[in-house]
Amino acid sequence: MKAARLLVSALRDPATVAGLSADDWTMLLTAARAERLIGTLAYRLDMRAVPPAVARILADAREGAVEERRAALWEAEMARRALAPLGLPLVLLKGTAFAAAGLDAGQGRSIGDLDILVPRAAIDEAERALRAAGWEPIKEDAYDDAYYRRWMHELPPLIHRDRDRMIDVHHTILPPTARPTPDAAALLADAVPLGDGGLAMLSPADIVVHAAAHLFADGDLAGGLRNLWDIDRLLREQDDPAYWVTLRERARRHQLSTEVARAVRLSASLYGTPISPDWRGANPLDPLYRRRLLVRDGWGRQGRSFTRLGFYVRSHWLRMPPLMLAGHLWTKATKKG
């Protein structure tokens, strides 16, 4: 598709935009926001060196990611009060961590929920301390709320009364019913403090390793451009040889090696990014996972129907045996009906 191609071509190196057309830059702008994309956009393009209006647009776009930016940090800063009297370890996860740490692939980031890990065995003592500071459940359905209890990695969703902002509790990376089973306990063992101010993120090896397994084992791969964006930015973060001995061996502690691999090699395939020589190779997969990153049209929408849906039905195998995979889709199928 050639509007993903432009997209991923500017973020790359952007000065491929340098002549591009009235039409052209209709189908990078719209497939970075469709990507959610476009306040990255904006800040890794010279504001200098694009037309008049699209200067505009970007402009609003930063203006944009700067609030998000302000309101995730904040919304990370109630929660860590409401979480304090309990003495949890508080590990802020994807976009929040990212701005909190200033690492590159927070900037001009859109960040929507705050995602947050904690211990398993605290996670009930973790949902009424956030309940009573006024996060409240938006799943209404009860077979949703005991699926999410009993099969997923985190709590049902919880919406701030007041903010109108969610939060997600995660009590590991993945869910129970997957294949890989990440080691949630070393993930939060090692996590890195953010200041003094009682929050932390994931160590350097495993927010890649956790940044992988949401892009490759747990979903169909819409908005993946921009999970692998941020795996490219964490991955330039580092330049020291030893991490990608350390990365190696977190995938492998984490059971998710394949998917760190991938992640790596399609970072440097489509981003260009910077990997160590033992990590580079082919896989017979690897094209197909490109065309499925690559299905965003000059509209907007996402193309390639038939490579969709091999990946949307992926995603659910991934997540849950076929027995239980069969009883859950006949029970959504028949309350819906």
The other form holds:
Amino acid sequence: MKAARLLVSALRDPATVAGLSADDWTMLLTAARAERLIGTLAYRLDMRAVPPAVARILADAREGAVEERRAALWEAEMARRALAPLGLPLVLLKGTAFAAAGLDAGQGRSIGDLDILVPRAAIDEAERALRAAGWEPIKEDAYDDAYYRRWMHELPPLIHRDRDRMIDVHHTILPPTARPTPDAAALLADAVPLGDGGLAMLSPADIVVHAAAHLFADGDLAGGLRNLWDIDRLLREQDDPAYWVTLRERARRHQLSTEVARAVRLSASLYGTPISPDWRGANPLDPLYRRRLLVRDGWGRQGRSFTRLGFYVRSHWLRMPPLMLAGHLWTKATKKG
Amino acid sequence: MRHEIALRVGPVGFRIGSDWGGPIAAVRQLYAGYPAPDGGVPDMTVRLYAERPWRRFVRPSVAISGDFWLPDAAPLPLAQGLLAAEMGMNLQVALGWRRHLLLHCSAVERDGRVLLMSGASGSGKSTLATLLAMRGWRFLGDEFAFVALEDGRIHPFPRASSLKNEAVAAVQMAGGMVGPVLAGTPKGTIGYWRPPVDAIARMAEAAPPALLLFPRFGRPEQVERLAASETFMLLTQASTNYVALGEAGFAALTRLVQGVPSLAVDYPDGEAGLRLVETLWGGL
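Same protein, different condition: the form predicted alone was shown, now please give the form predicted together with the partner chain.
Next comes the full complex, and the chain you just saw is listed first.
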């Protein structure tokens, strides 16, 4: 799709926006918004090199990202205070971690929910502490609630009653029903402190493993361009050749070698990430993934419904063994009729 | 999308796309004479679409979406496509605009100063603004007041006034042209009143606020002065982007409530409302 391609090339090489027509800009900005990459785009582009109408829109996106970042860091601090009595380091995941650590991946990034990782053994205690501090469950439904608790890698989402912000409390990074079983204890053991405030993030290798798991092992690749952009930025910040060895080891340890390798290859092919030569190579399925990632059109809609349906079915298949999936879909289909 | 239109209202450039021609034709007619978005790049996109391909033809119903996430707005019948477009434009502005502090207010201007009227749906703020505009006030808008973050001035957003139920007849009785009128919408009967040519021509001209009213229609006449602190709280609830703007929103709202007198105004009918407004304005 042309809009998605315009977006990828504008992010990859900001010089490519020179000479875009008003209609191209409209498509590009709409696609960037839909992919939640407009704040990132606003940081990448030189405001002096874009038409004034575009500069105004990008300036808004930039301010929006600054405000989102402020709110996300505040939310992390609120969670830290609520969980402090447990005596655990609070491991931040995804956008909030990038922002708190000042990583390139956090530049202009849209940050929605707060995602944190706690040891499985402490999850009940963590939930109690959060509920005492004003977070409340949003799922009223007993089946959904039980489903989350039994089969998911996180608590049912909680939302703060005053601040209206959501927190996802994970005990690992993939559903236990998925085939790969990441080593959650290792994720926690190697987490890196962020300053001395009691916050932490995953190790530089694990953070890419998590991003790749999120992108390719969990879900249908919706929002994939942003997740892949995270991976591009995270990889570019590593300049030690030993990093690639560690990354391979960690990917294997978390049973996510295929996903990490695919993330690295696609990041290089779409965003031009410089990667270690032994990570290059071609996979016959890569073009299908590229096709899925580039579905966004100039109206912000997702095209290619057949490709998307395939990835949607795949996402359920990945998350659950077939019989369990059948039972789950049956319950979902019959209980609300 | 198959059909589209781009236009500018005040500072906001819109692009509306639709699976059907009808809603776009209705928008084109209501917004005849409005300019194109600045530089040809709209700020916001609204999409009117069929949830399933066959719903373009079979019992067609118009679903609304856009750049910014919408809470589940129920689809509307195709005959109400114009309302769908209007709701889409409103929601996009409410959720995504950040160049001004947005207040859910109607606004009219006289002698270079702006009268703001805030209140819930049914309070009469649209009707009063429309009736005042028919008596020589400049119409700045019936839905949102755009408060400039740097100097607190009010920027016009003169879309067609959307009049509900009895307001349609009230404006018609006062000699106003209302149309099109949509009956049986989720909000009852809605009629659109097109702003005067002058209001559209001067939609880039901002002016400072001078008075803020909280009107309530259908009650015995009463005027009560509100403390700045109370007005502040009321307006945080009447603002769609106060939280998203952070400190800039706080500063703009503080300046507004400190600089402008604010009154709660009850009035029994339109005539009494207009008389009250003129009296209060004269006493400034």
